[in-house]
Amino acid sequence: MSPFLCALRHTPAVVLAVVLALASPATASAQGQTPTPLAAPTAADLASGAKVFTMYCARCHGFDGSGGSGPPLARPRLRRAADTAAILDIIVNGIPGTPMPAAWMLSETEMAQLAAHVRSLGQRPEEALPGSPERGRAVYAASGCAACHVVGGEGSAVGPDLTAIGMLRGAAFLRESLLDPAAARPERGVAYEPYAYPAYVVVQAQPQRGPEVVGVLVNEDSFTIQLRDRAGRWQSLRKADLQRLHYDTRTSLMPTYRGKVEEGPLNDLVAYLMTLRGRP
């Protein structure tokens, strides 16, 4: 069975949120039917939805909204949200075509007061970059990082797009990208949300005849798989001329910083990814 057919499970918050709503089925909103914000939201109605943000938006986005797996909210711009309005919209709607799902277990008071939490977060102090960004971008250079990602058109689609990488992930996921990047894998999302499969993930292809092909699953159906190998090289293959497909979740083609990288050019190249926040 592929990753991706293995990879569609529910998240624990949404197993919660399955719970919740079957306990409590009057206090569910609609999706599309997005609140009016709370035009001055009190302490209890931020209280109330920093509880709300730990038990379904933390895993994401971070316990103080620092970021994870998804895009940081601890920031006075949002890259989709201007303001509570907004915030309230992808909340009640999701993002179609990522893994971030609508959030239809909430009453409309939990969504205002979560909206209204989410909004708070962008006036505390911006993450601080952990080193140089100018001493990072020749450390990207020298590592060599462009021959598997592109930054602002330059470099090979291998691996993620970095151009904005710096609005998408915070700075602790970008540190155990480089020196894990297995366990830091991105996720990409599906129209049956809040589903969700490992992107990137690494397959080796045996064909009868021929040498191994080893590259990142890009495309798959039934009779055929298609990836890309570590050279940027579109491989399409038939699956009945394969001896064996193995499917890797545990690893990845990016090469690890650990112990190859000191700590201090480190801290330089997380901080040059940090400031990289053009669009994609």
Ligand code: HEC
Second form
Amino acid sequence: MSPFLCALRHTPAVVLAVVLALASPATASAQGQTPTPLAAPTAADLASGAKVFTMYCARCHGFDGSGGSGPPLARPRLRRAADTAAILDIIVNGIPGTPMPAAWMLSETEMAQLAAHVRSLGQRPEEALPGSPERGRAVYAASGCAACHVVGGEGSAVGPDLTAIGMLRGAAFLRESLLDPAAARPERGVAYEPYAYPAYVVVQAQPQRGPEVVGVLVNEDSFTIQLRDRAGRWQSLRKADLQRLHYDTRTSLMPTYRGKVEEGPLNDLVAYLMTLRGRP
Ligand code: HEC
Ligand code: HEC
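Can I get the form predicted together with the ligand as well, since the one above is the form predicted on its own?
What follows is the whole complex; the chain from before opens it.
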């Protein structure tokens, strides 16, 4: 037996675990292990964390953490992360099945500094919005949104359920969704895949006989395709019966409200949507 192994035989298990961990070249992220949060992050730690945030997180969560296609992080309580350790866990592993990616490219130190920065965002005041949520609720009811959206179980599910939309997106993204729906497109994650895909893809299907069917893609396999059309009707088609099948990720079934809703009511509508924080 080598002197190294011989020494190990007489080493307590805890020390052994540390020795093995130090000897292992694998990084924390490769193993999905969560590094320890910084006990007392310094100003320099927070500044490094802020830099990493700008580089890797701001495109979805906003530079100031006010949200975007991802949820606002400048809030005292996060839906999925009660403390810094939980934030670190999300940074290491991402949130499987959603567009939230794992930050495998960061070192343990960078991850810990980043988590401290995200935690510090929660101490900032929440973004103040210009509109009135009460008036926005009325704008929502008057604009026919419920023909395609569900809030708290009410409405039709052509588009996404909006019951918790204020927990999932930032105000600027929601505004963009109303003015340019195709540009502010929600994405969907796929479990065990690192990439997100466009959601609510518009499909145009031309049967051999009869009118074209247009709807959002719900499901498909090799032989059939299922769509939900503008009227909320579920359509299941056999691919063999189709003359043409076209997938369009650049248009939206949702009409633009640019020019249809004035600036004031638009602010109200966004303010209302940001208050929707129930369970989807
Ligand atoms: C491609 C867009 C995208 C990027 C880049 C991204 N996120 Fe996310 N993140 C999301 C989405 C979407 C969710 C919400 C997932 C869900 O709950 O459905 C999320 C959720 C989170 C949450 C939980 C929020 C809550 O309300 O509980 C934290 C914390 C978080 N992200 C931190 C980060 C950090 C830190 C980075 C940078 C390393 C980052 N994210 C990069 C899209 C992104
Ligand atoms: C004809 C159906 C239809 C109508 C009417 C409609 N929407 Fe949509 N909406 C959709 C679809 C489909 C999507 C999915 C994304 C896309 O295609 O742009 C969507 C997306 C959204 C999103 C983004 C959701 C996310 O997860 O990011 C918001 C917010 C939204 N709609 C709000 C509204 C509001 C408010 C109204 C009324 C003023 C409205 N919609 C009217 C079909 C509709």
